[in-house]
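One chain comes next, on its own, written out as structure tokens in the form predicted on its own.
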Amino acid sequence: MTVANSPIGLFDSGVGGLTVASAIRSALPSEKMIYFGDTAHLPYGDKSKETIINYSIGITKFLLEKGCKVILIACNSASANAFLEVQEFAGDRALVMNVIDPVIDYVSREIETKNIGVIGTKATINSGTYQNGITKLNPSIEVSSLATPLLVPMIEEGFIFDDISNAIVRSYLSRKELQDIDSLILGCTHYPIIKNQISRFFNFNVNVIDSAKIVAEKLRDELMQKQLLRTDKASGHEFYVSDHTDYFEIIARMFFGEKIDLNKVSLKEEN
């Protein structure tokens, strides 16, 4: 197998890095997956930078053994906090990505905002990534973060357009932070599966943005320019968890229309 046509690997702490598989699977529909939901240690937005470090280096030597020629960090957390110790482990062997310098790039460049918001775990928020990096490309936009720690488990567990769930986001969007804004960036990949939720709340007269889209198109032009566009066509994609989740099986099969094959790998026996 050559490096173009090996597959393209991600990883995530739950279900949240399926929003990008499936906008990778739109941009990319010749490229193969293989996806790494570390469910048994989700939520990566309360832990601390060194147990984030530490389960994305395991989870990254999973995926180079399988040939990835792609580590795409799916997962706001990670990329905050791991980035660049992924992109060490990995050095020549891939192509080291996050889900965050994409949309950093996107939004300082191609969209007119003047007062933006970010919501995320507190380990994004906390890392300043977002607000440092918009801030750098440009200045004039100001930047309001808000950590909504209980989004993540709330989705992993399914309460979605219920009543848990409403009273959940409009505590977390009334908030002062999110007064002025008048575009929100959706810091976790777990949001976009609320995105409808959230764009309701404000009466749909704010520009939320999903970085799902912005990552696969940037992983394309990356693909493109490094000529690591697969040749043939894919056989199939892997799923792999390190716990098993009935809900894990519902979103994938959501997200991709069949039904999910699930391989539960310990991280521990990687590590």
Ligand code: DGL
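On a predicted model such as this, the values are computed, not experimentally measured, just so you know. The term rigid core refers to the most C-alpha atoms you can superpose between the two forms while keeping them within 1.5 Å. Numbering follows the first chain given and starts at 1. Compared with the form predicted in complex with this ligand:
- Fitting the two forms on the rigid core leaves the C-alpha of residue 258 displaced by at least 2 angstroms between these two forms.
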Given for the second form:
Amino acid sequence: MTVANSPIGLFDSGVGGLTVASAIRSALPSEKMIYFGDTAHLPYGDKSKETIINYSIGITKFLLEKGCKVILIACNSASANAFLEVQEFAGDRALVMNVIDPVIDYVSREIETKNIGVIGTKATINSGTYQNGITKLNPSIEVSSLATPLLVPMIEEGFIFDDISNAIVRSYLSRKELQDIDSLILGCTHYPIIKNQISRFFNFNVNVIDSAKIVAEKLRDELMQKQLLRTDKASGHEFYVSDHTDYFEIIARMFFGEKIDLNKVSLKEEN
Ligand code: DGL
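Follow the form predicted on its own with the form predicted in complex with this ligand, if you could.
Zooming out: every chain and molecule, the one shown earlier first.
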């Protein structure tokens, strides 16, 4: 098998990265994906940098052993805290991408915004990755960040499109940090699952930016540029989790749009 015909590996702490996987399937229909949801360690957003690095390297090792040509960190918390370490670990064995840099490029260069909000996990927001990246590329944009840590467990537990999730979303989005924004970055790959609820809170007056399509297009450009686009049509994607959770399959089917056969694997801790 040539490198180009190898799979794309991607990982997240749970179902969130499936929003990215779904966009990749649309942008790159011939590619095969191997997805890893680290449900045993969810949520990543409350963990230390060191722990997130440790989990991310363990998964990268697994995906490299599966022969992946790309390791896409489909999790903002891991992108913000472990990207350089994963890149170093993978070396020249795979192209490593994260979900934050393409969004920073997009908002800084391609859209009209004066006051942009970012919501994400504590690990993402406290890292300052979005704020620093956007300010560096376009200092005229005002960036306001807010950690919204309840949203990931809420989504993973299946509380979406109901009164509980509406109350939590409302409580976060009415905070003063987000009062004057014209655009909002969903800085967590779980959040596109509730994008409609979020847009509705703002009466559809705020440009809600979800990274999935932006990242999938960036991946397509990179593969094209490096002549790594698959030349045959792959059969079936593979899905792995580190623990079975009740809602993974249900939410996965809802947002990936097809039945997913989950394989459970236990990864050895790196350190
Ligand atoms: N989807 C992950 C992200 O983008 C969620 C992290 C978590 O598990 O807290 O940050």
